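One chain is shown next in structure tokens, namely the form predicted on its own.
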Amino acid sequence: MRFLIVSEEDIRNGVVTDKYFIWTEKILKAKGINPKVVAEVTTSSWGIFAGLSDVLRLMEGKPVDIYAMPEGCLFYPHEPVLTIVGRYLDFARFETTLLGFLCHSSAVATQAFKFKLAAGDKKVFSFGTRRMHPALAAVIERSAYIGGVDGVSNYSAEKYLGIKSMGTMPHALIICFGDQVRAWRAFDEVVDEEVPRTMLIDTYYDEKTEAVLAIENVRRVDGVRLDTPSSRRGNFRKIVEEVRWELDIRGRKDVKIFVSGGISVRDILELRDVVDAFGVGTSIAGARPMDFAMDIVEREGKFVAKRGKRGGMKQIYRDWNKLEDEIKLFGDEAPEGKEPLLRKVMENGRILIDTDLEEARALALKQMKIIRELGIEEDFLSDHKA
């Protein structure tokens, strides 16, 4: 074992579990206590629903079924975004990896999703794996993705997710070099042609500077990349402005300008209207989990719950214009005009809905755009001061 990352065999197995639920499978089997059950998961916030595909695969071929969410749907709390029927000893010990799945992949699709929507139709890109353990790189990627970014650095991608990754300069590289415009000039003579030249312009000198350097030394620059530290930043709108500015005057309007390193929601709401593109990096992957909790609702067909938590299975019909949702026994009566949410995924362990990663992020983007057009931003964005 090279690394201490947990095999795909121990997760399938349920190594990766709470102690408790080793007592609690000893006690039950020793009594002969094994209910059908209905549990669902929920959580007090609202989110972009993600990790259903790796869920699916922990399951599959376990005598359960399963309802959820598609990828990439609002949630809104104390709504079920999944439910699993069977008897309770066939899924207990799972509960630990299943909820993990989904507090981690939803947490980064969520704030993928609200650095896109306070961004608009500015880009925003996903550049933070170098701050979480890389056995998490594709997880985080895809997650991002389906919240609504329009790119990912991390080069895994590629392999795993099918995702063409993105990048453009590392001060290590100007460094390397001993000067900006040589280092310019190389990336600009070698990386592929359909690659954008977005040099990097805050190495040595201030970012006028160097932004002036690049575009009156290099024969491409499409665009100019500030990452300035902030010890160094001062009024960084200010920075930004003055960059546009002497871009400007010198015929380039066309060069776009990228702003990355700590970047916040606040941060993109200040400088969407000064800024073409951002990369965000531990503000998604280092998103807080999602507090995703699972509890058993019915027993042996009995509404069952505990304090805190309301019984019954349950379903969610959504109003699509203006995304409003309702919650109703499964049972019951569909209300006119809205439609359910969740759907049936797997029966007795055989998958009958696979997830797809771009119908889940075409999911998060349409219910931005609905959204913006309702003009309700602000309160999907309240918390942007935090």
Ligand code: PCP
Second form
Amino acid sequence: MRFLIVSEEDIRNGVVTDKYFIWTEKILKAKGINPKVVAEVTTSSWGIFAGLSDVLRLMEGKPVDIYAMPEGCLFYPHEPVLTIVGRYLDFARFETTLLGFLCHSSAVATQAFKFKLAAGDKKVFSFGTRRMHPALAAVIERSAYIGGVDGVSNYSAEKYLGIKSMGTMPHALIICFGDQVRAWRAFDEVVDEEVPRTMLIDTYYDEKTEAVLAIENVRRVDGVRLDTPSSRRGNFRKIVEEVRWELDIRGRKDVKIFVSGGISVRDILELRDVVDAFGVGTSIAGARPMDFAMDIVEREGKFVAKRGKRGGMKQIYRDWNKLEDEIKLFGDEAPEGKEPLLRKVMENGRILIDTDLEEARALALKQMKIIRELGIEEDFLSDHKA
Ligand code: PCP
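Show the form predicted together with the named molecule, please, the one above being the form predicted on its own.
Let's see the whole complex now, leading with the same chain.
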């Protein structure tokens, strides 16, 4: 028995494709048609580009050239994030997989970016791999990390991504002890000293009662976590404020407040002044896929485009001061002072520029900083306001 996960081999060989590409291949081959084309990947929303790493692995060794934005790059509606140049039959059947990599990774990265942008200087952690198929754990954590989260909870990220995972404690630990204080103390005794002591304070009693119980009975408490489900929250802000008050009057302003459980961007906007860190599951890991499409824009050197799309291979030029882009034809003269965003990353199947996780995240965070400096957060978060 093996899990129902398609093999890497089937992905690389194009078995994981939509049937209409199989027909297309058959027809084009039968009729001897295989034009040299330029195809670009675009969508109608903004986002943070991620998933290129897997696309490069997919297309490696295939006779195509690829131009792409770096991972972590902010893209605007209708900008090509990736352009592929080659004979159509050399990549036709890989469209499904290529888009799948980009749609999923970029969606998670974009969602993580929104959460981190909303949180300001407060921390955001990715807690949501449990909501998705486990085969996707590394790609979810990678994408969330690119989007700017401060840490990820899935342990496999250490093995697959080389980044440290983090966590607090589950309700199950407390229930196993049958007593919060014994469980908290055991955590403090057993877990490595460099791990923050964030005590879960909503298992049996009111959050504020357990918060006080924790600081009065445990050697070291760095933070408290409220995982109260929305159904029991009432006025959550008031609960958090009460906890803060009770900690503060006992001289524990140093104890951080961490909240999790069904957190949305809106929750973050409403709570960020009273909360220090957010654990976000479904809203990041289960991000609605980005609807990237791949379209042919040149055929045998001639501009072509289906309805609603613009013909011609393009370049995007960024004004980094304003975070504004200009789209021009690839061969056109570059506007002064603007940086081209699409780089040739693959030539005839050979990777010219590979991706780097830390660089991608740094790029996302650099753009987030510019958005804050320009005071245009609203443009990126307006969908999430009340
Ligand atoms: C899990 C974790 C976070 C939740 C998931 C985040 O909670 O503690 O709070 O996911 P969400 O944003 O989709 O709600 P539980 O499953 O309640 O686990 P536990 O009680 O063990 O903390």
